[in-house]
Amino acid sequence: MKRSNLNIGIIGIGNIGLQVLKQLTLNSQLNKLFSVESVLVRDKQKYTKIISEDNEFKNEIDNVLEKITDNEDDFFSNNNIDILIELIGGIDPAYRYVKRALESKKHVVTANKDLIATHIEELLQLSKDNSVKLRFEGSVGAGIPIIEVLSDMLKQNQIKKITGIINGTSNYILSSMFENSSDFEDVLKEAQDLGFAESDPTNDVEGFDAKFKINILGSIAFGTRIPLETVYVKGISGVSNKDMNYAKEFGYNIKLLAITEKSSEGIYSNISPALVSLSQPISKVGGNYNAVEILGDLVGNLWIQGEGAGKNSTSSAVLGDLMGIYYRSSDDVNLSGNKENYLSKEEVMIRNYIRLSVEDKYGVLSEISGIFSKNEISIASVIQKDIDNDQDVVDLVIMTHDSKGVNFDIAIDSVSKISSVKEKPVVIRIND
């Protein structure tokens, strides 16, 4: 039986919104389907300008300008909507918009991943008591399908681990480093310049958009929201051309990983630099891309990878969702509300990288190792490099063996009291 058109509500037009926007007035295809309703944003006078000069609308000018809308009762009291597409991001107002929406009883998409991250739990539960379906593909991976390719992991699989590169713009900086030996600093300007990276990159750089992506994704596999402020994050502007030089010569990379993995002892889920071997599929992921590994204990390990930002790619995850919706295609998350274990940093085995500046005298790498060995930690390997300077400082580079987290806590605030220690250590755990 063929189904009637579902009617759209759009809540933001920046760039993915106006993509969006775009694909459902002038796709043919997509037409057969779908029907553009209302469009609410913050200022009509500035985003009905910004269409009118737009001339892939000129055919369809007077038909989309009239939908524009600034007031919000309106929109909301439109009840010809069948699905809300929020495209706003953030919390506020977001998170009114979406809930007023499932009480209304309307099918919602969004790509907003600080509002699924934070909220998961009490929006899908009432999706589900209001009968109506929540779906936000594009809030992880973009135009990656990992939400749909875990989902269905899930029918027969348990998972056991996630390992991803889940922000672009640090992989694109992580990446340029490694190819080229350029600066940390040097690379953001580059980046920014390009668009890859916003004026003020800290949510990227720092490992904030990767936490709350890696939460969703950990969420999903383990059936239970897992709370924002268990997962460790470290970010990416410590670290220097030096490190990644001397990645090299041990044969790693260096890469921003989000690991979301469950054990016996319970949950633990980190975002942090770290050195991968170049042997590893995951060291070869360069640019802007985005790259998941799903450990299921049947499937074992299954490998995604694709864009993982940009308007093209995220408006392909919307619409995925939107045709999901429209053919009852696509599965309901579901969470179970069990309390799990959350293991901190200090409470998981960890192998470390260390650089040290330190003097290049006698006795000071046999204190470190007494450090090191009172802690129970086993040093792997260490080389020592010379630095071009007139201050008899060397590099020490050291590689521990897997630890427990708070032992080497422990171990290198002691060692960075040491007087021969003249900079702070620099720390990048080891993914083998």
Ligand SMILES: NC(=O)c1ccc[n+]([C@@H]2O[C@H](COP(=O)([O-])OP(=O)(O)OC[C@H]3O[C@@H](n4cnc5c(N)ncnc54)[C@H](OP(=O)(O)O)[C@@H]3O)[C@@H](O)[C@H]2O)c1
Second form
Amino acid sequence: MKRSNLNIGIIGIGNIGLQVLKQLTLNSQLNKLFSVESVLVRDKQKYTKIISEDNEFKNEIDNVLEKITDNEDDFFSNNNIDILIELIGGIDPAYRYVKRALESKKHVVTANKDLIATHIEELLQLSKDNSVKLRFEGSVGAGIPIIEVLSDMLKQNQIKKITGIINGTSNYILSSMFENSSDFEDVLKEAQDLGFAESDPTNDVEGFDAKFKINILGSIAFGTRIPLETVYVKGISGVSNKDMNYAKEFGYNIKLLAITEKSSEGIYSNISPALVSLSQPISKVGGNYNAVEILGDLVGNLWIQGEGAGKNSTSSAVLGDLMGIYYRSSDDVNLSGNKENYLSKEEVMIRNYIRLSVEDKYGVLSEISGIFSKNEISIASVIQKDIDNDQDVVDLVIMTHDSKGVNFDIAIDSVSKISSVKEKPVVIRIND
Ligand SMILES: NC(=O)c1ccc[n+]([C@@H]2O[C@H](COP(=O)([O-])OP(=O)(O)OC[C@H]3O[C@@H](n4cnc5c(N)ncnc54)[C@H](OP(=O)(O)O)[C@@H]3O)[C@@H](O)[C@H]2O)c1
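Form predicted alone done; form predicted together with the ligand now:
Below: every chain and molecule of the assembly, starting with the one above.
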């Protein structure tokens, strides 16, 4: 039986929204399934000009222009709309719009990680209460079908762990530091000039963007809403060229890893730079690419990689979500609301790389190793590197075995107080 077309309302036609509008208007396959009913913008004049001057719309200009409105009430009272596509980003007013659409029994597709990570439980419940779908594949890894894969795996697997590179800007910066031995600040500037980093890069380089994304993945994987405040976050702004070079020398790369894992003790989610062995596939994910590794109890490790941003990749996810709604796919995300224990960095076992600048004199190493030993941290290797200076200061690079996070904090605090330790210790976790 042929299904009737579904009518679409779009809010926001920026980078992603404009590409989605083009595909829905100009792609003859999509035209058979969907019709754009209305497009809500803030400034009608601005978007009338943008559409009119866009050559790709040339045969459809009048058709598209008559759909554009800046009247919120007209848009929401349009009962012909079956699916709302929200592509404005941020929490307000996106939250209000998405809620209003679900409450009036419209399906919703969004690529908004901030909104989903913050309100996933409530919005999923609202979609169920109103018998409509809420889809958000584009919110993590753009066009990489990670949410679809996770939902599919969950039918027969228990997910143990997800490890991802899910912030393209940080990955671009770290990849460039690894390949060209450049400093963080220089690469950041280059990334901004090339349009790979925003003028205010805080969300990307300090790990906040990745925090929202791993929170969404962890919540889906473990079927429970992971509180955002339980995700430990450390960004890449403290990663130096010197540490990248040492990592390389010892057979590692440094990547910003997003990890969420569930053990018998609880769920631990974290974003932090990590040394990754060059023999691990994730160490080779370069440029602004994203990659996610999912460990399931039956399937083992699954690996998925692709462009984690951009209008084509993200619109692919949005259009895929529309298809899922059209074909009534039943891969819905379910959160059980189970009470879980959430672990902090202090409670989990970690292996660390530690770099210390110390005076090159008798007894310093034994004092440091004494502190580690007292805190039950066992050292895997210590390498002394002479540095070119006239102050008799050397770098000590220590790789440890697994130890409890809290023990590291105590040990590093004590080590940093030794008078022969000349700079704040650098600590980067090692991902095995
Ligand atoms: N860009 C990517 O590669 C990417 C990847 C994955 C996910 N996403 C997500 O996709 C969403 C859209 O991203 P984007 O890159 O397209 O952002 P963008 O280029 O900044 O576009 C946002 C658009 O929303 C419009 N807008 C803002 N508030 C509005 C409102 N109240 N009513 C109507 N329109 C409003 C803006 O219009 P004005 O001209 O009025 O400001 C602008 O056209 C975000 O949630 C983002 O996180 C983006």
